[in-house]
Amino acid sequence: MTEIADHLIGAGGKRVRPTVTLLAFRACGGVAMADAVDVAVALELIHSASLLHDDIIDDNDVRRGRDSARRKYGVAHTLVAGDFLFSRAFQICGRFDAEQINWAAEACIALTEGEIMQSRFRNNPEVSLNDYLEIIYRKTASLFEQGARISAALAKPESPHMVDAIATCARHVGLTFQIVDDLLDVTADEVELGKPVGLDVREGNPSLPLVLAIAEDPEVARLFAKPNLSEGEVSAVLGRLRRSSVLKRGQRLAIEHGELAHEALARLPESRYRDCLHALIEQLLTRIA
């Protein structure tokens, strides 16, 4: 179980979770940094096992540019090591209060909700941009905001204002990274994505792109709605997705999500890790400049 674990963690990986984690510690006025820490690899203990059920899921053959533990590993041992990294997660949080422990098995649940709803409306039409947004909150942006809360409440801050100040940033952050991540499926080169470009079109998953695209071209929503394209009907729907508008309203979506972190962030007393936060959120949005 270790030898998988260590073959996902050890591929790399951005870490904007635990890094949003530890500098909202920071930004609230914490000191000891033992607990946040333990916060942060909690935190990417329990992404990485999503990760690798999602590649069970999704029969993914590749992650972070190598193998999958899915394909390296099989089934039956990723199901596992990811069952294992989820409770030993929960093991390092175990000494803390119970509504901090409740805030990290309500992300839990929301990421499971997730991927419930994501497989609902995977090759389906009928997905709505109010669907999508609800996706992405549940299995991506619930992590980043209730890593962010239980880190930001270990601080014991002056106004428990800046617990729900930085959590509702992190949210925030947590969107905007999610909906750039969608938009650079469409737009990125293979070696900067660190997977095939145009998964989720070979997959069906309701990216933002293709909800954008289905409620205005009959063609991607028919192709969407096709499992199992081949690899001409991906580059034609890759091509359409390109040639559109959906590129720049998903890039304006990313913006308006970026500046509701900011706002938030202002709401926090002036400090140079309240300025990394800031400068994470415009590093985000660089990607799809």
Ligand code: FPP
Second form
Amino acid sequence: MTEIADHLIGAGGKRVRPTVTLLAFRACGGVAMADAVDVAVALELIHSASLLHDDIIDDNDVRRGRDSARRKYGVAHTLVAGDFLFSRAFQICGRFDAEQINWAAEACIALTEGEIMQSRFRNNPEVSLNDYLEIIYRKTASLFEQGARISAALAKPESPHMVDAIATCARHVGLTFQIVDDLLDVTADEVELGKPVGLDVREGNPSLPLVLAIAEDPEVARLFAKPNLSEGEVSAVLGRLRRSSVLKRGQRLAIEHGELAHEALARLPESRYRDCLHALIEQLLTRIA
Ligand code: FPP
Ligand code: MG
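Next block, the form predicted together with ligand FPP, ref. the form predicted alone:
To see the whole picture, the full complex is given below, headed by that same chain.
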């Protein structure tokens, strides 16, 4: 199981969740880094567990530029390795207060809800922008939000409002991150992405470009409703998305959430860690600039 976990975790990834968690702790005046590192590790283990399971659900062959664990080790062992990481994560969380453990559990519950909501809207052109925002809040932003909330609470800041401010900031960072990830599925190349381009189109996933295009392009709506698209149909959808206004509109939505993240962050006292978080938000946005 360690080998399977290592295969995924050793492949890198952006580690943006633990980065936000550690900076949130410092930005709220935290000093004892060991506590914050525990939260950051627990979060990344939960995220890794969810990726192992996600690659089984989506039948993904490639993750982080290498064979997915599912492809290399098979479904059964990958499934159990995900459970292993998830259990290890909660072993670490067990050190925290009951309220903080509950926040971590809430994030995990949201992850499962997000995954199920997403599959309910797979190949379903009824999906709305609101549905989309609900999905990405649950499947991505919740883990950012609760990670920051836990580490900020562990920092014991002078005002409880700081915990809320950093949790709000992290939620918008998570939303920005997922919106950017969805846009890159249409605009990036495979080497940059570490996974094939157009995966959301191929899988009928309700990603942002598709959700926006469905409402205005009947041909995209028709192909979105069709499972098992041919390579030609995937290229046709990608071409229509690239030529439409949805990428610009998606970029605007990412920028809006980036601004909301900046605003929440501005409620914290000035520090170099707060500056780093401001820079991180801008860095996420440059991926689609
Ligand atoms: C990847 O996103 C997947 C997720 C962020 C969440 C997956 C959640 C589960 C499988 C539920 C299991 C939960 C726990 C707590 C173990 P994506 O599919 O948008 O990205 P991708 O294109 O990189 O696969
Ligand atoms: Mg996936």
